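Only one chain is given next, in structure tokens, and it is the form predicted on its own.
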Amino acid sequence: MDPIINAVLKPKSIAIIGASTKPNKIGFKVVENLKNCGYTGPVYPINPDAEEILGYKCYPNIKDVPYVVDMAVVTVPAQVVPTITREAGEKGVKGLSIITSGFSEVGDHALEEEVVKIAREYGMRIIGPNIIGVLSNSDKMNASFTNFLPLEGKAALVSQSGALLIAMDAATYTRRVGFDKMISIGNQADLDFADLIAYLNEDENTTCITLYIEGIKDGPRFMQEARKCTKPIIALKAGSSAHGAAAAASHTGSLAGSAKVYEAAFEQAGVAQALDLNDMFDTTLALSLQPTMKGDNLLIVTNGGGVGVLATDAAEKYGLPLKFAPEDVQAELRKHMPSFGSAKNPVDITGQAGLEGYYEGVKYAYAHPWVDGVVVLYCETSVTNPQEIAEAIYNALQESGASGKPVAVSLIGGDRCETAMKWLIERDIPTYNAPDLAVKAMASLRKQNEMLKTAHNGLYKPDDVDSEKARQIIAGARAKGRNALTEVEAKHVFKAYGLPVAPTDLAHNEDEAVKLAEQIGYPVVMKIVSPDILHKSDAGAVKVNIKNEQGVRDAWKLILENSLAYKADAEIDGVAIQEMAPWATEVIVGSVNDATFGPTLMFGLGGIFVEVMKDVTFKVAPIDEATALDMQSEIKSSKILQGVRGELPRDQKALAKVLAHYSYMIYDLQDEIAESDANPVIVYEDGQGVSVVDARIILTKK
């Protein structure tokens, strides 16, 4: 654990830079918190105007104080900060947190660089600018301007909104969401969700990290971070529209929106994506308290056949769908229930059932190996105790003899219910007031237990790669001063990092292309070779199926005269002759480097799916061959390449090393290729391969 980190957020003294004596001022809140909630290391307020505030003693300057200060908090106005930081460096504080406003966020990027310039000069970190402070549960320490500390709990939550970090702090109170922690990061000038992700995941009092996000600094240490994590992480990306989406000169770059980019960087990296606040919470209830679902058996328990109905449908829908339970286990739960009960899945122990039945049931059932994890449903009646079966159920649980699979718990009713639920969820067992809330965290479990079998996969690197070839290429086209490549020299490229490219050459005249079409072999596509004419079919630039030299005569003659009528100064470099390729499903491959996590892999399939339904999906680079076949059944239209109405299933392994291939190519070399699409890539059927058939590249702006 890095100690500078740790001397910020568990401070063993504070001083607060900025203290006042009026009530109303953000610097006299802070000396308050830290007063109320019972912080037991020196309090230093710094006012060169006060003798004491509330009690504690006042200094005029930090490096008038005479004892180790390990964090201070800023609250002075901005245009000061470079003055104060220069002088806690001077004092030796550790760290800032800088809750002071009026930097980046309003456009003040030097002011922010200037702070941050001075911490370093002093080996401090820096939590903010922008912030509300830090809370921690465990330390008694509320060193922010919020009210009071959250709920305890065993979470840690990270938010760059101020703002809603309050109210957040409030609703663990209704929601009955404990964390030991709540850091505000505002504007990450210095210490950013990485760090944080990296301190939390060494810190003893933290089992689950909770995000509140707005946008990332540096999205590949993001990840890189995520995926050491061992504890579960959950996020909440706001701002997930693909809004203001720059135009691009790619297929790939123009479907790329931050929301799917986000979505997947979160899924490689194996964190949770919270949909919205509630989400966020319900999420952080399960993970903080629940080990992971490591099968796919969810066996349900309930008193009534209607919340059984409802979690039946919810555990389709969130992909965790019931299977009916083995005969022994049916065997065993129907001696706990009326004849006219069941025993398959759910397990419906009927109205009539009270301690006896809540209480076996899920002894029998916890304990059972065929079982990975169970829900247990109650609905409130007239001749039961929601607090006894409450108690039934932990009891249960304890004296199962079992461990290490995880419950989650619904009781539907009225306030009786609401006091049962509370109990459960201080003994640390997730507990909602829906069934489908339930439900879903338990899939949220089982997701999380799937995405860290990947998440901690190392750098994929295929072996058949030549990227000096690919790099001479490339420099060659800068040389001329061009910021795309040809198609040939894109297919090149392809060529140089394994990719099943279509034989495909460069013809200077008719003759010459009569020639490379003979030793191809017809039937051969022909197509206008110019950095001035990206999109060839556009242009009437693009023959297909030419079959004898006199096609091939014909159509160089059309293919130039459609060219210059399209652009009349275009520069031509040429016509490429290439393989005819049988022709079978089509898909398309292409990449963009994305503003925060870089280089981002695209897949789905051609026409009218990328055209019109946007039928795609994406993956920050590199990927393996394992989550490229992944990545295909992703996409609505998956069921194509698994072969439908008739048709045999793609090859989808093919396609698979080809993806990972791709993915490799654009993180090589996302220096040098800013987009581009391998458009369309024909796929075979099993065993026969794949086939890329044409190719674009734009380079990076240098």
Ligand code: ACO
Contents of the next structure:
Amino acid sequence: MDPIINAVLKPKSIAIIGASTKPNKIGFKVVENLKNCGYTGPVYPINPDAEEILGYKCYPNIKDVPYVVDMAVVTVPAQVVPTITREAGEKGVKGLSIITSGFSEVGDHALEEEVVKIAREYGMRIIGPNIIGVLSNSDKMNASFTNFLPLEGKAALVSQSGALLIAMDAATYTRRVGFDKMISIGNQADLDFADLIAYLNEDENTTCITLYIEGIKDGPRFMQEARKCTKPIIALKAGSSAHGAAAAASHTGSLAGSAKVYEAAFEQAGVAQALDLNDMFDTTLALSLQPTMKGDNLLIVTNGGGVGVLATDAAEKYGLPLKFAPEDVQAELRKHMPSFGSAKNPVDITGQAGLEGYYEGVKYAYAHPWVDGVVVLYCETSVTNPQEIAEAIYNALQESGASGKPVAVSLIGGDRCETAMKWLIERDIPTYNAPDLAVKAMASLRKQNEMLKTAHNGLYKPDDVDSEKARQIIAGARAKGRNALTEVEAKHVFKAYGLPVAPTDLAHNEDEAVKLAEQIGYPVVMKIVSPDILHKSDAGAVKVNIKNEQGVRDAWKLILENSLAYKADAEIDGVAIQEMAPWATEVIVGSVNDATFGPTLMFGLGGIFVEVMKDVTFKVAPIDEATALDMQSEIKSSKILQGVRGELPRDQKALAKVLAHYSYMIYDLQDEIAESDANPVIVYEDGQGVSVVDARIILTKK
Ligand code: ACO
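Let's compare: the form predicted on its own is above, so bring in the form predicted together with this ligand.
Next comes the full complex, this chain leading.
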């Protein structure tokens, strides 16, 4: 654990620079909050005019404090912050928590950079500026201007929004989701999400990390730290923007949007994405209290058929479909229910079920090796007391002799259920007021288990690549002042990264075209090669299925005529002669350089699937072949690849190899490739391979 960051987030002594004697000021509130929450370390208010504040001796300047100061909370106006940062550095303060607003969030980047620069000179770390402060139950520390510590618990919240942190702090009590820490990170001038993930991963009081994110500064570093983290991370990402999409030159560019890339990055890094605030609280409750679910066998115990069906529907919806319990499980469970109950799954112990039914049923089910996780549902009835049922469930789990499996409960009813829910949550059992929420929580525990497995994989790197050759081709195009490769150049770059490109060569005159066509073999495709004509079909500059010499000569004339009609002053390199790949399933592979996460791969089926339905999926590069297979099943039209209506499945393995190699190409050449497309890529029947038919690469601006 980084000792300096630890000193900032878990300080043994705190100064408040800009502490005030006036109760309506933030500089007073912070001192008051530290006092009221029971912080046990020394507190040093700094104010040029005051003698003492709330019983703490005041110092005119941080340098006048005769003791060690770990962290200083800053509540002076923005213009004064550089001066006090230098003074704190000279004093040897380890870090600052800068509450003050008025920096990059209002456009004053220079002031913020100045403060960070000064802090770096002294080896200080900064949290903020523009924050509420830092709260920690385990340290009894409320170094913020929100009034109280959150409900005690095991999660840690890192929030980019100060107002939301204050609201969530209060809501922890009504929602009964406990947090040990709440950290406001504001402008992330120094410490950012990645630093805090790394820190909290080692914090003994944190079991799960919850993030409210508006924007990540360094996407690859965020992913790297999230991948290393062994604790669950939940992220609520606000703001989705198609910024820049309209201006993008390639197909992929217009389909990517930052929200989709964030979604992909979270998934790849093992971060659970919360859909909204409710989901963020509900998921935090489960992931902070329960172990992950190691297998797919979910067993539901219920006293109501209706809620059992709702839970079954939810299980399917959230990707954890129920299976019938094995015969021995059913036989044992039948002993604890009336004859009209059902032991299959959901296990319906019926509305007549009392304490014994719940106790015996849950105890047996939880301990059975077939069961990977249990959801217990209870509908309030006139013959049972919700509190007694809660106790029976709790005792059953405790006395089952089993551990390491997750459980979630739903108590559906009125005030008595609310009280019993609170009781169970206080005992680390995530409990919800609706059956689908308990199932959803279990699905998130299952997903977390699977994500953590793959997130820890190292970065993919194939060995059959020749990046030097690719860089030479790119340098050649740049030397001619171009920022896009011709199709032939792009195909050679693809080839250097091991992609199966349909044989293509450049003809500079009609006779050469005939010669190349004969070498490649008829039928062939002919396409204009011009840096000024990117959309060749629109220009009428593509001819397919040319079967003989006369066809080549006719096509040559027509293509040149159409190209010049499309753009009279177009620079023309020649005409590409390409093998006419037999037609099969058409897919598109492409890339963008995402502003946050860098090179990002796109995949979808071609034609109307991409044009109209926008049925595409993204992954941050590079990805391995297993992830590339997953990527193929993520699109809605994935069944087409698997083989529909009697057609044989497509060669998904070969396609996975193409996607993985392509992803490595855009990762390796990220300083050179801004956007690219392989469109179309033809995917043949299983075992028959894949052929990249067209290629486009747009270079980065240098
Ligand atoms: N050393 C020590 N104390 C100093 C110094 C100094 N160099 N200079 C000034 N002070 C004292 C002042 O004398 C004053 O104390 P006093 O009230 O006893 O006179 C105290 O520091 C505060 O200075 P003020 O000039 O009175 O500033 P004020 O309290 O009005 O505002 C503040 C300061 C709160 C930092 C303000 O500039 C600010 O940024 N407010 C916004 C903070 C915020 O909302 N952050 C979270 C954003 S997230 C969200 O959206 C909720």
